[in-house]
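Single chain ahead, written as structure tokens, the form predicted on its own.
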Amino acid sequence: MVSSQNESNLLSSEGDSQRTQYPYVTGTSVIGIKYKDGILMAADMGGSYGSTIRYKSVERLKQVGKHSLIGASGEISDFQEILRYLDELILHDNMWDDGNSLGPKEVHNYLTRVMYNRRNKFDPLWNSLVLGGVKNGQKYLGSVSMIGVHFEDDHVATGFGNHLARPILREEWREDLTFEEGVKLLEKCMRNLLYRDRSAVNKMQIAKITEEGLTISEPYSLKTFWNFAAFKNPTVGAEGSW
């Protein structure tokens, strides 16, 4: 009788433990850059269930308060949880009604504490986040990983974007980029990811935030070219391939 009760307690405690032990539905890279008037951010709309691109209309760019914009790669349900945290943060800030509001730097600092705190509980939020915004004429762009590693830079990227997009940004980014030049640069990066990242889809959004406000574009597709010789026969010259 005692052993059966102990077994029951053990099973119930395991059943009550809820955390993201493994990411299920995930989004891939997010890219953010500073430009002349503010911040630009790009992400596609794919949601992958394992290696299957199950969803193609997942919005991963969201407004945070009056001055900030967030983009997320990783587990979609964890990103929804983070958005709930941020809604509570902004609501609490607005309740003071003191004429001030949280800027992107404060929101970024908050997210680093949340991610690091969850990591220390062995219950991480399985996301890499990009946070950007403009307040009082100051542009801010930062990133935070699922274990709380964070930094600020003129251009940031998550996922495969760290490897395939940032080299392009290091070569071509300028502080005085116009909006049109910034969009063109982001599209070049996203096209590069589309060619090489199996989790990327050709349906994306670009978000812009300035002192005047925030705009998130309607979903659209990029023009692509798939007739490169290396794409037609990728095993040529590959020793040991099938």
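Only the largest set of C-alpha atoms that superpose within 1.5 Å between the two forms is called the rigid core. Numbering follows the first chain given and starts at 1. On a predicted model such as this, the values are computed, not experimentally measured, just so you know. What changes on going to the form predicted together with the partner chain:
Core-superposed comparison between these two forms: the CA of residue 232 exceeds or equals a 2 Å shift.
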Second form
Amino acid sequence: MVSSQNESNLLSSEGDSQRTQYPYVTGTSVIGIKYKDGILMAADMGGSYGSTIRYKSVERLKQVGKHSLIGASGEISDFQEILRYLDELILHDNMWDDGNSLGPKEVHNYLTRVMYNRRNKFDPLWNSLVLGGVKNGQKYLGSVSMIGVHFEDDHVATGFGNHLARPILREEWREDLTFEEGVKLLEKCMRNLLYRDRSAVNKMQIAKITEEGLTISEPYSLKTFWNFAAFKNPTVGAEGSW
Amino acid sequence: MFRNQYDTDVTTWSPAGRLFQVEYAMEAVKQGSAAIGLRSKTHVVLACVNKANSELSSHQKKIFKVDDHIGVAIAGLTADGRVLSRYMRSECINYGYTYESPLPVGRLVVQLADKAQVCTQRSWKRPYGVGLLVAGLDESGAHLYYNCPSGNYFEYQAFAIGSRSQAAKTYLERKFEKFTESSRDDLVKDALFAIRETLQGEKLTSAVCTIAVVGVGEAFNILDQKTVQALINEFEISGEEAPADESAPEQSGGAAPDQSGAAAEEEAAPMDI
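Same protein, different condition: the form predicted on its own was shown, now please give the form predicted together with the partner chain.
Let's see the whole complex now, leading with the same chain.
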């Protein structure tokens, strides 16, 4: 007896498989800025499971080939999948063995195609990516979202970073920031996010990429300040108190 | 090369280790009308002889734009050349779509060579009967490659293929040392001279040749007939007049006959181009 059940099993498991509906373990904001010698990127090391901060040593900044750096927010497992795609991409690029190499612009565009294609299949990689790098003296910084929206800018951020960090960057970013100034600026943004983003954790890394190469810092924490008068006796003068 | 019992299939080796079908394919290239290429540090010029079958017909198209930064000149079976040009255009456009960046010439040439090699190792295929001079620009500068039906490819400072290409090669061998530093216009001039060599006394006009240029700041483009004719007139190199060589080569004119003698031998070795 041929039932419609059999039919759907014989054809692909189209009826059974589901598309990605929502993310599970997520990373929060990534911020990237251009500075005098290259690109600086910052991200914390948190992996949230909903409202629980489940993982606190997630590396969300990674090297890609010789010239690029990627930072990701969103679903961590999808980021790991993207890293596998990029690994294969760079591998094949190296296998040509011909002195040509993919630069940050090429990697950014490749990622855009991947993200957009997945979005068209209603099965997105649930990430917002920041892609930065330097090749032949040219600095490049771009961003791709899970639906394939992509652009380049002097400073980019994902998630909450767009709302909390970019206004600071719009005021204080300059073309000729030194490395120290850049780090200070990023820390200012990250501190802001730490105060205001509930999925932020106080353990972050800063990555620097220049023509010479890439370094990702050891994890460290920011100093925070809670000594506000209003926090000392928060209920004084509150509605309904005496 | 004579007809023998090892030349029916491309997948049959001869006892001497030759694949005759592949060598016959390379003969087809030698029978086609001449195409030459030369490059400097910043520009590459392609030129070819374009003879129409009769006054009534149009010219064979032998130079194809593959992308803004790559062009190709062919000699041999032009139909095969057209198909390969379409493949090259496809590869360039797909790479550009994925990476927002021009496909490096070196990679395109390797892909082309691998494609040609496949046809030398399948019993149901035949080798492409066309030689391609690929001119292109990438991050590392200007490049000129020659792709051969055997699947081999080489990079050149200057090269000529097709019938009576030896005359052009002789001319290029005399002049190639100064090509690296040549200006764009000098390169075009040398290309026209080289073409004239292959015409063996026939009048050089823009009706029988085609010139194309690609360079830093200049997308690959085929020069129109009027421009070419103007250049020919300007350089006074049409027809009977003696080659308007710069003085220096005249002094070392003694060296030229030796070089042409040595160059003539190179056709003999099998699988060698």
